[in-house]
Amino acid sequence: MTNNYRFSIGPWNISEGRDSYGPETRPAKDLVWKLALFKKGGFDAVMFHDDDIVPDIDTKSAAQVLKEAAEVRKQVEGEGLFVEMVAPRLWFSERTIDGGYTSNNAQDRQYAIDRSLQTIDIAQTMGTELIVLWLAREGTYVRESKSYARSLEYLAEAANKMLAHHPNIRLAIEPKPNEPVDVAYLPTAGHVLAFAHMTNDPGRVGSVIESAHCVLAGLDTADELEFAIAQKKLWSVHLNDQNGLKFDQDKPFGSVNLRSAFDQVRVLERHRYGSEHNACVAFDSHAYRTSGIDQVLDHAVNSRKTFLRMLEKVRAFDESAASALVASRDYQALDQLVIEHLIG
């Protein structure tokens, strides 16, 4: 644990660099590479999607899933490393064109609850409690395509099935408004806590929240996990960056915005983020196409230092100095204050 923080990241961080416009730039490693890196990169932890543990996952028998997911535990453990949360991939399957817990399909519906029941399978062989559903392909391209208030009805269904499936799990629910659905369901934090309480047992369900996703819906990055760590209902962050209302760029940490990021930090270290469910703090980021395969990782560790950076900035600001200009309004320069600090 570094002051006080503990760092967790995904094997689909180190990518080959594909795009929606060329072909990958780097060679494939496996997790074995990966895990050993991500060790020396300094991180604590590690985020997996149901297929990064278990490829070619439905073609497997559930025997053999949570086999393989023993086998990827030992592996991880074996690196000093612990496994954070796992999130069903459904949004790549030929099922889930048209969503998966909201499909018009019953079928595909029936397919999206149970591949995410055996993820809460598989995360328990993990050692794991923490859920993540990235609602990808949850929404509409065509807004007369389906009921908002019917999907809603679908999405409880499905959350209540995963509660029922087992007593300790939690639903971290990561809000995105766009991308690849022209308009999400659950864009923003707000809509994910309001969601939780059409559920069985809102107490289990909560939020992931990404700072690119925030400045995609137009909202503070900051004031979204603040909204989220007032109901406690904050159980893991995905820090990045994002250069305006574009596609998902998942930038290095503070790469764009240093000031930003530096609210961000003071507010986790204000509540006391991480005190409970032993959250972590990722970096959901991707390498450059240009990086070549020395430099990876390198994304990842330059966020997890500017965090630190940010986090002795944070932690010399002058509170009680920020306090007197609030208390006469002071505005103006409480916020030179803020800017003086950052650029020392």
Ligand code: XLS
Given for the second form:
Amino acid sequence: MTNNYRFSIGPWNISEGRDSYGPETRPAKDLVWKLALFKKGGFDAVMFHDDDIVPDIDTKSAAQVLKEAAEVRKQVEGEGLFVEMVAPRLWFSERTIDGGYTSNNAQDRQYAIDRSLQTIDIAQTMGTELIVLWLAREGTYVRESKSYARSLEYLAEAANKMLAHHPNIRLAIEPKPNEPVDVAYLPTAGHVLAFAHMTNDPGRVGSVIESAHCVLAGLDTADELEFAIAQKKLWSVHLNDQNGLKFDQDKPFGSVNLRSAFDQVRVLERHRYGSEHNACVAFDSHAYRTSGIDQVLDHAVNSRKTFLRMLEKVRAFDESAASALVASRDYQALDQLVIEHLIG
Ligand code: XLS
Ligand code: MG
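Give me the form predicted together with the named molecule now, not the form predicted alone.
Whole complex next, starting from this chain.
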């Protein structure tokens, strides 16, 4: 086989079922419990927010934070897993109500930068060079409250400080068009990769593409993936699914649109995704609110299963028949070739 995929998952993907309209439906579990479940579920790597690693991070000294991080690394490796990436969770703090890097308040912007530099130190301790930035509150609830040009300058200033903090780290920005903000900065892969050129080291600024976020932006996920790959900037993928334009659903991979799932896996496979930087396939999905604690990881285990089944479909697809139909411009027949292949 041409490609061995490595699968990744985050502690936040074992959620307690809370939504905007109601409280938790499942008990909270600690990291040790989650790591054991990840291993059992067939995962290779773990994605972390800084405060998934060190709870109450803002109340602890820099030395204490790194000491706790070293302990967590041991737990992760003790399960035979490794750390894929670390991301600063900038959207929970009272200091980031108006956004972090793009806040209109200078002290709050500084807080966001300091916390991000600490995330890089944590990542070093955890043995990864991949820093993910999901720019949750970098955008506006009221369009007139910020300037886009000014915000891009702030974002570049923050990115430059991170790039200067350690020579090997890579920043993978995760685009999303909205939620929690009304209108987010850097909503698509195109925005992210254009932004990379506003920084001091564009080669170290790339992207993480999430299926649901592409659907929310009205874009085709496979094309977003391939756009980033074509520029050697696809450093992680968050595969999941999304049923149209509504709140961010984080459904299991393939649960809404199997054909898009096929196209996503086909793009990854055709471009040998993962051969550079050992990039992982992550499933950023969630259990349904109705799921019990015994089913809490099924969404991700099923996503992985669907991915691997789809990989078989991709590898068994008659590419030469498809090429012949492309050559004769019989796209109607090409369409049906894909459909019948998927129906099996
Ligand atoms: C939220 C994002 C988030 C990132 C990590 O929509 O997908 O979960 O992947 O910060
Ligand atoms: Mg994500």
